[in-house]
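Have a look below at one chain only, the form predicted on its own, in structure tokens format.
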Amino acid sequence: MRSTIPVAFLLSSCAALGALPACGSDAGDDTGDDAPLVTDGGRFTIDGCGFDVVTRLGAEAPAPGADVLGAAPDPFQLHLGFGGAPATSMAMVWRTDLDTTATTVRFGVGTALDQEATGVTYRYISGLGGAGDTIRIHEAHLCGLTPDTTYSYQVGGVGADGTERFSATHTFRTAPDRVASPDAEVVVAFVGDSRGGYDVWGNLTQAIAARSPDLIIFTGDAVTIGQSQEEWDDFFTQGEDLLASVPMVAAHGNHEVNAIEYYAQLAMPGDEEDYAFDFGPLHQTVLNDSPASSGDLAGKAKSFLDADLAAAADAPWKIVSQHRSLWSSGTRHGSDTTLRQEWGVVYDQYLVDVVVSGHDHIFERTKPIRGETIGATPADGTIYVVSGGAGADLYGTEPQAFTEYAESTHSYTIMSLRPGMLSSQSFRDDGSPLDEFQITKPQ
């Protein structure tokens, strides 16, 4: 028999697209597909890991998942996410046909798959203007998990009748709990900007599999127009082998456009936008520097980054990901100095380590910078990796007094980070060495 964990499940906040009239609601329980799909967003609670299920304008409310397989139940395009604590915690999201309302995880450590949890289900319409597919996604958070524990899983489901329909098994690896393992180290991989070469993409993540990460951020710009449901279904497919064991949390690109496909396909803390968590020694912040609101730039991103990075005072690594660079010798877009203005100031202020962006589709590591002054090693300042080769159509670029190093390549970044010692690795698509450095300091 079976046990059950607590779970919770998590999807998009609200207020970042205004208050939405089914908000707080239970609307959205009759998922079925002959249900009228009403596309007002929602919340539903559940017990357990202390956040809520919250979607968009343009999806459904969630609603717990029914004994229901349709004609074609088989779970594809699964990706591992997570909204709460990454050491005890852990989201999955899959895609069904639309009359599957199934949504059940079958887990347990090591091998063992001898725990159950239910999901969440939802139904969007994509597409501009949403004139598109309607698209059925099923989504479930586990909490009380154990620190630094592999685990292994399915998804899938059982219909009324006992048929089940799951997916293969996979394993994940929860992140270790600073105070508990004080000397754990992590491994991370950087990585953005696939839109439009998802077969570099696919190649891209097969290298960085190979290299065993245990967490991925990636910098935003994972397709060309954000309500494609079409270049979603490339950039989940082709990732699919590395994404269903590894979780993925990603800053918000100026091309996913704040779009419903966006939000209803990434399981990520906070409300998706703004948000931060700590991963072993690293304390990680993620900013949408393309915010629905221009305003928010300068005002809540700018409010909960400077709160953010206060409380974090104390973590052995900050690094901060963003889509667009502050310090770029891109050709196409350069260096963003209206951030610089405002969220540079705040890195400054806080001795951030790192700040690793994308937006121009180049390799490029700056010098330590603090301010507008270019320092020599990596106490005078943070240093800014733009990792933007994922693969889109690659830009130029011109080197400035602040480069260390620049190429335009299809690449990514793989940083281990332990206390006292963060050692960076950058590759390009071939697999050949492109950049590295270390960062030491005591702790």
Second form
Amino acid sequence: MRSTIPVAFLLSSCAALGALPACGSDAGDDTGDDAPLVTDGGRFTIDGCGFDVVTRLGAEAPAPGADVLGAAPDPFQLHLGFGGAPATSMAMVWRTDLDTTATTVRFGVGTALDQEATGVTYRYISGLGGAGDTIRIHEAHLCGLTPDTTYSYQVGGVGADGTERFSATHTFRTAPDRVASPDAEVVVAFVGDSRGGYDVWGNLTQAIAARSPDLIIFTGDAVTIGQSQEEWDDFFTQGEDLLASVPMVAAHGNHEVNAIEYYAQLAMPGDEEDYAFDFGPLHQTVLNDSPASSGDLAGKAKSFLDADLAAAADAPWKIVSQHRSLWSSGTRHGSDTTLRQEWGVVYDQYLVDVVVSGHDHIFERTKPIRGETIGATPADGTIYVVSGGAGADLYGTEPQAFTEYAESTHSYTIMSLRPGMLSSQSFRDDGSPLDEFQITKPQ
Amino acid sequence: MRAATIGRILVAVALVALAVVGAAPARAGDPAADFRAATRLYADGDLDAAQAAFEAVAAADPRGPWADDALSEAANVAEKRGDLDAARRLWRRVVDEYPQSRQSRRARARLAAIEAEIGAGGQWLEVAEQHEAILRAAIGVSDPTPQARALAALVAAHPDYPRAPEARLWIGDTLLRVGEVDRALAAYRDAVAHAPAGDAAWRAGKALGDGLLVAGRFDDAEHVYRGLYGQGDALADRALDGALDDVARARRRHRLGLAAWLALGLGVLVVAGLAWRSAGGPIAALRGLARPPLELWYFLPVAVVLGAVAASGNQLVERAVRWILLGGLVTTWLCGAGLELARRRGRLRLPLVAAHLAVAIAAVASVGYLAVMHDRLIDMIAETIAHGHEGR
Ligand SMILES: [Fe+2]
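Requested next: the structure of the form predicted together with its partner chain (the form predicted on its own having been shown above).
Okay, now the whole complex, with that chain kicking things off.
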């Protein structure tokens, strides 16, 4: 029996937000254009979601959507993410002109659009040293959704005079709940390193869409210069067809340089650096291996990883995604032995099934590895996949003893997971099959 | 092995028959266990038996909780087997019979993709299946030249096949990967000649340009890229801007590389000529140059230590250091031995020392340049200068 959990209308009325200055009676008049932009970041607690939307230094504090439509209020660069559990929540992020603060999602089960939620909006200043354009972001989180259910939605807003400007209608599907649907299958796409190759990235997203994944994990380096808004525009514009209907979360890459553009434009769980979530039978952990403070690798990130994997011991499948590769035969970067020492031991301890990374612009799948020992069957260790071919100029490969298959090619990887079997297929950007493997486990 | 497979298929077929023929209600089996058994067949690579077994699970209890998943897995397996007809039929059933299921979204996407491959009326089914079979045969193969040849034959026999444009590009890419540059370029030219106007033509042209660039035919690559402007969108034009930058850079590097080789050759000639003059004859010069000079004994331990340190780091850096050390060794030896030879014949004169110095500087610069050019290590250095060190 499907229980109907009432959807929490976040920020449904200003009365609930009395403490917020932006939600006063004159909120509608304040387009923020004249007021000096304070970009110290901030947080906003989302009713019914159990987490906050946090903006960092470089962006203003998130404020609830109002009823202002600017001169160009049509949503663009719409994409999905999530800040909570993907079985019961979904986030929409989109842009408009600077003046538009109306931030509304209309949604419903199936083809209905009978529910409405208000999101938050904030601005940030792009560019190196904040020398670029000011960007308006709208971010809405739907919580209390029904697991394993297809929803339709559109984003946009209503002006004070009742004028409506909404996007086209898109759909998304929530993740299955592992307890309620223990046998459900999920399909996850892994892809990374698009920087500079946005035409290839556009083609890849179309090919990925034809595989209809439930989730996309981006393994970092979406752009060459994290503060380059032009590059982010290419990234989101080229991917919009796919990203408006499949949620994407990312591992931070070294080229993102912890820029405000990265954190402001993506909706991800936790601190958006080191986080984890359950997606059906998959327990997915994501780590930032280029943190602002390199001490975090052995400190904060490792502690998080340790606690997270210890708590996820029962998950049918455990995958970790990060940007740099612990094992890679790429001639440019190769294996990161520091990360092997810091994190590899944890992967070994908790028997992580697969680690997917990027950084080297190649495709590679290793043999199963535990410690420094190269095994033969998946039971012997973790399989490391380098999926760094989302468009950036390719690097060379020189197969090593640990290499099962490596190729210098643009590619993406699709993993289908259900308890007992993980089936992975990788494809080149021309759609041709590149590699495949399966892991089975007794249930 | 084969008998076992046939046996499994027979068991699976029997299960289907049992399910279809057997009277309602559904047989008192355990669909979860049957599904897992089918999954094991799939994992074992026994795809024929796996597909039959998944279909049997769906047939046994069409309204049960496993039916939609089982049909989807059967469709997945059919795709892996290259049986596009069966895959289309199975995905269609998921769409029609289980429109509310988790799988229907994916089924719709796969159905659309397969129908695009085989044509609306399925008229390209056979060709598409052969195409799939060839591509699958090339998975993980170190030399896929036979598959490239087979696909070329297939496309030549069916020039109107809707996926022929992408097949021609695959042939070019594959041949380029195995170093068959000329044949790869021929494949790209074929792709350009046959590509329908629009996106396919742009992609084929871009691939040809990229191939020409790899082949070092810079003028041809530039000509092809320039001809593509305006055929795509703004992003496509920007990709061409980048490609033209690549051509200019490659051309510059190629010229510098030639100059470096020339400098090295000239250096050897100069040192040999000076040694000849100092020694008074070719044999004496050779003998003099063959004797390791004093400088070498200083250089050797440095070379050994640097070489060992480089070996523990990045592969490209290691290779570059190896070449630089080798070049340094030869330069030190030749220049040092040449100077010693001259010293033994009398006082060193300034022009001679200057000539040796000039040769050594040119040689070091040339060897250094050629070493970092190799495997595009120079890109990594440029990136480090532009974006800073990666840290740690
Ligand atoms: Fe990177």
